[in-house]
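There is one chain below, alone, in structure tokens, taken in the form predicted alone.
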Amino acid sequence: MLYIYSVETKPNILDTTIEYIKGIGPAKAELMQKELKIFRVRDLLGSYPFRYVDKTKFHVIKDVTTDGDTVQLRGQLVSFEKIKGKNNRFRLQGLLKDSTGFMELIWFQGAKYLTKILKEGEDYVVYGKVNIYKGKKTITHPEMESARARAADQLQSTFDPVYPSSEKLDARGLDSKGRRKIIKTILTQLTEADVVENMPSYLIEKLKLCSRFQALHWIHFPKSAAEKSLAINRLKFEELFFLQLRLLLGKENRKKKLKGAVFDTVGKYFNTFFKEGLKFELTGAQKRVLKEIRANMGLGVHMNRLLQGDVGSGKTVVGFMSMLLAKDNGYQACMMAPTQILAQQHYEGISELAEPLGLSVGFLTGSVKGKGRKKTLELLANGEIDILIGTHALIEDPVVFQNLGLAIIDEQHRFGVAQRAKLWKKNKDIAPHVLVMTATPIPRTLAMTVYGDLDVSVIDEMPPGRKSIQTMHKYESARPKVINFMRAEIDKGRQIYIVYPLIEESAKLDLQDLNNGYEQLLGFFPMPQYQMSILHGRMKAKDKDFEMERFSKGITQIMVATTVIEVGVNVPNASVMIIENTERFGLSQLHQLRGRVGRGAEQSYCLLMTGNKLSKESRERIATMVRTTNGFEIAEADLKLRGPGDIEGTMQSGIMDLKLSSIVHDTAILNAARYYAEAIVDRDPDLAHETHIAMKAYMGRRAQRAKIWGRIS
């Protein structure tokens, strides 16, 4: 959904498109927007420095003594010429004369331009690598600018940016220096006028932020490091401002306008259960997240909530629990699950706990064909089936709910936006409650960026009883104890999970791989004393739902796969997982593989197996393993670890677009952004305030330019 604040503004600078600015044309603007997305003055502004070249400092010739060093020099051109070298190749040669002594100064290429530009006798400010042979001091192609130049510069820098880049850019004249000189014109026929601000003048004055004006010159142009820490903590607070308060914004309005099914009833259902089907007494963080549900269920208001814990907290309960909300008011739930493994598991498991009850669960995956498919759409069409448990098919157009109350989806960042949006969509009276469930553990700095716009549960308390993994960390020179302690737990009824990265082998990464794994694991366990079952995703649907089946019946001791059982294969009797190659893994990827044991009674154990040769992270990645299991902790040390990532289908429109801000660096700017957005929200959601106006007019000129999926979980 597009919300578009309708307000009136004069064209200015910013404005203006970057084929009319000089030193630009037509033909370099269609190279700056196809590389660096680059159209009008104000994105050529907001193309931030990577980097900055300090120029505060000169030296003097004679204490220049290391090969290799950068340098700044100021001084005279006492000669320059063009000297012929083998091959009839020529190159400027020029001499630089200051007090202290001499420095060469060598030019292999560009020598019409730099005839034209440099004088003999003229005093130059000169930056570049020293190379030192012989005692004699060299620099090749330095930076070249005129001392008068550089006195006279208005936007004097001591601080020179440095802009990505491209080859193709580079060879236009559109490299860092030339974009220096384009930016400096702008700069300077720039107004404060041009620069409105964006911000309430009470937050800028109580935070002590410079003014956008100020920013952008100091951003670019900075005369000193105090300058340039001023315009960096300004504009990262802008950034992730205006990023929290569009997701609260977007919240408020889906709260307005979006009216949800009013589940005020807990009835016999919900009752019956909780007095007579759990088997287990909930957690005090179930019971906590489950009031959390009813109450925001209870209020007539659309439910958008992620529900997030780690693997066996005990969110499918919770999930099943709200379903019952649901009957109880006379409508039906469902449930969306990544794979077909996923889905049946979650159909056994639920159909378990509601037939006791009397309710009907249905199951529907592109599997379910022929007679079968047109049955369970005829009684889910007609209210007889209660409860529908699926993959993406449930989103297809044949599937129609008599009256759909709630809508679970599980491991949600298997799903893109638009597939949420039609189960979303799938009751045409009422927007259907949804709960999103991910037992991937998502930091509190993540969750408010990436999901800011949802409402966040957290199970952070494991049932009591369980037995806490082991993992340990092993090299490849323990692998015959490691053979010898998989026998031992095979001998005690128990099953191993051994999980590869790679299917085939591949030479490039010298890993061992899944297949020549298997070969290796037949030696030691042969046939017909042990069994194996294998696993990857090349297979066909029906031959992996063969071997997870031979598997989960403990026909096969050892689930020789990939990162295929990463999600969703629940064998309780399954005690080890012995991962390979531990090192081409993510922390959170481990944390999940990890996760696939500990579903039983019995002790359980994860084995990280590696080579000798690791980088410093990988150690740190298989250390954090080793000494904890909490998969918040986890997720925060992947984090700082990996940066944010990708997280494929959930990413909101705008978190790409942080310029200078890091959500894993910047948490503090975060934090006080979070929650001074949250308090304009609170206090005046439509931003009608005339402290806000301005704020109201910015992001009504940025919405035009971006799609909000508020309304979409």
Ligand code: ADP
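Every value quoted in this text rests on a predicted model; they were computed, and no experiment measured them. Residue numbers count along the first chain shown, from 1. Here, rigid core means the biggest group of C-alpha atoms that superpose within 1.5 Å across both forms. What changes on going to the form predicted in complex with the named molecule:
- The two forms, fitted on the rigid core, differ between these two forms by less than 2 Å at the CA of Gln529.
- Once you line up the core between these two forms, the Cα of Lys112 ends up 2 Å or more from where it was.
- Fitting the two forms on the rigid core leaves the C-alpha of Ser146 displaced by at least 2 angstroms between these two forms.
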Second form
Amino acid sequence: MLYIYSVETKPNILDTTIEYIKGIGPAKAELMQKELKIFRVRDLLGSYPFRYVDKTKFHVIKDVTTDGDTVQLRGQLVSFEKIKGKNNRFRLQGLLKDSTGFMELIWFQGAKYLTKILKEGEDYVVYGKVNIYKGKKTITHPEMESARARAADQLQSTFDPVYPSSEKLDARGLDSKGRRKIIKTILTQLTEADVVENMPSYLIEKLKLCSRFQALHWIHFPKSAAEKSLAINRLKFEELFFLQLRLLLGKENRKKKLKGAVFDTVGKYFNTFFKEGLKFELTGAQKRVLKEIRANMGLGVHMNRLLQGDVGSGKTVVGFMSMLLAKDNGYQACMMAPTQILAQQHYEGISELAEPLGLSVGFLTGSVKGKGRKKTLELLANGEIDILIGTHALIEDPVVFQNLGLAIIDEQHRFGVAQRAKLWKKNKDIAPHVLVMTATPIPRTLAMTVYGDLDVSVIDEMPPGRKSIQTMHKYESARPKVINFMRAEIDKGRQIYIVYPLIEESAKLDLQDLNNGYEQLLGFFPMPQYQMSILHGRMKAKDKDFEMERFSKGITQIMVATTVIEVGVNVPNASVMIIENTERFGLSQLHQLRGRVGRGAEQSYCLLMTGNKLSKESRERIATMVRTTNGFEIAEADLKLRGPGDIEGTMQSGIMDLKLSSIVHDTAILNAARYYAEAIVDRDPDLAHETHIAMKAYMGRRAQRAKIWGRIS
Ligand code: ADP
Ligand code: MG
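Show the form predicted in complex with the named molecule, please, the one above being the form predicted alone.
Below is the entire complex, every chain and molecule, led by the chain shown above.
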């Protein structure tokens, strides 16, 4: 095979395959490829330590008093001998002396090597775990380093890097100690020319970042805590900065390619509704968001926007008014909900608003069949339906619009990237604008990162006059009081939800829980005085609708349900939410559930029931729920508790290549990275400016490498 390098891409030590590195060779290289996906020197240097052993501190022998402590000592090896123990086995025994006392050192293995390198009377730095037995202090198999050598070593770290390893790697001498040695060898050969700076110099200056070259040294062998954090900061910033740059350039590119219908008219539908149909004053946040949406759709740039707003913040009316803009410009619109129940509710709510304006609203879900379905599809195709509401059945192939201009997706987290892409193709030439609404808000920059191809609008204000929901944590022992409380609320004419967790792994158990609860409640709330509804995922759609309707009409006072009622359901008279086995729910789910109450004029309550034994994390979740009703705050707490895993999972694969940084925990760096990346893409979207050339070249090289690897694997 012949490699042809262009002038700029001279062979670089970073591209060397690791088997050619001194101390590795083919067998070890293969093992590292298998275990760690390390192929080249760049991968090896890029496999950063996950922690450091602090060797800045020295202990004195007198103060070493706790069995099991790891210590670092400096002293003289006053004696060193081979001793024959019981059953004829040899061991090496040494005695280390510092100004405060003596420490025994013992080795059962490696005598041949050790006798070669250790000399009686010399000074050593000794590192290891202490064993104290009957007052005698011993370190078995300590790490030994000549004190003179340590003082002379330029690359000597004071924080020893610890690398991820495995048994197999350890057995082949590729444990942290072995890897340190290899990496050190490489670093001594590395020149500044090998590690081209990829960040514009003005950013480096402004943010006081160390160079890449420096960072690679310091991340592996920091001589001080300051060097360690400089390296970590630089590398984290670099990761997040290029992530943002990739996302922004990708979006820019898509915007150039994908045209959207021009909605430049604000016409009679919008204006009539605004003047006559709207029953309340829009909040400032709703107005601002509507403006953002209008500006976006007015320009003929394809809209792909996420509308974040807490439960009850009034996203629906914003969505509806956006649909009116579509109509004003001669286009159809649709709204897609994640469940049958929610689609039905939207259909009813929106029909009520749209019909006075002379608009016709259609409904389509999987359960609309036969003649009804045929008729709806016909009306849709010839443009007699203006607004179509439904479930994901809307994006199935047989559904053809006359001219779809705007698609709204409610509760985004149930719809994937692929489904959104399918929506784009629903119109013949121009992709319909897309507005995705979610009540699971996440911090803005994070949202723009996770949903990289979406613009983000935020409703951060609640309609006035909402009573806050009182949230309380109750143990099982308080059950009788809870029952009394329920009776009192029902006597006042209120309605109550009781929700049981859904156990994915055990559908049977889950239903059993629900049914047991239902039976028990029947004892406390006997018919015919009381009426109860029951709702769970394995009921037929028809039965679900029936039960939901009985509850929303006030025929039943209690709704016993699994989490199927989580999303969007709106029964304003329901003012109490009781959650059973709260410890089994995640934070955002609890918040969604609680959002089912507090929708009417009455004081609402949320009771979080738990058993007595709670993990620390459950306790924290519950405390968060009791403390705040702010969805953004809850979302942040949730992210910090769960870590980034979940959320990264929802991102397009391959876009994240983060080794050190976390989009959840490194918020400040993420925000800065976004800020500077945006500024660059605004001013110089082609990265043509002189100060951006290195950055562009770096991105090109990375993309090239990714492509090559993509082909190989
Ligand atoms: P969500 O954002 O959770 O989807 P909805 O759109 O269902 O919230 O709105 C919740 C309730 O608040 C609805 O009954 C709606 O009519 C009402 N609402 C929306 N905006 C306002 C407002 N500006 N003032 C008063 N009530 C409002
Ligand atoms: Mg909603």
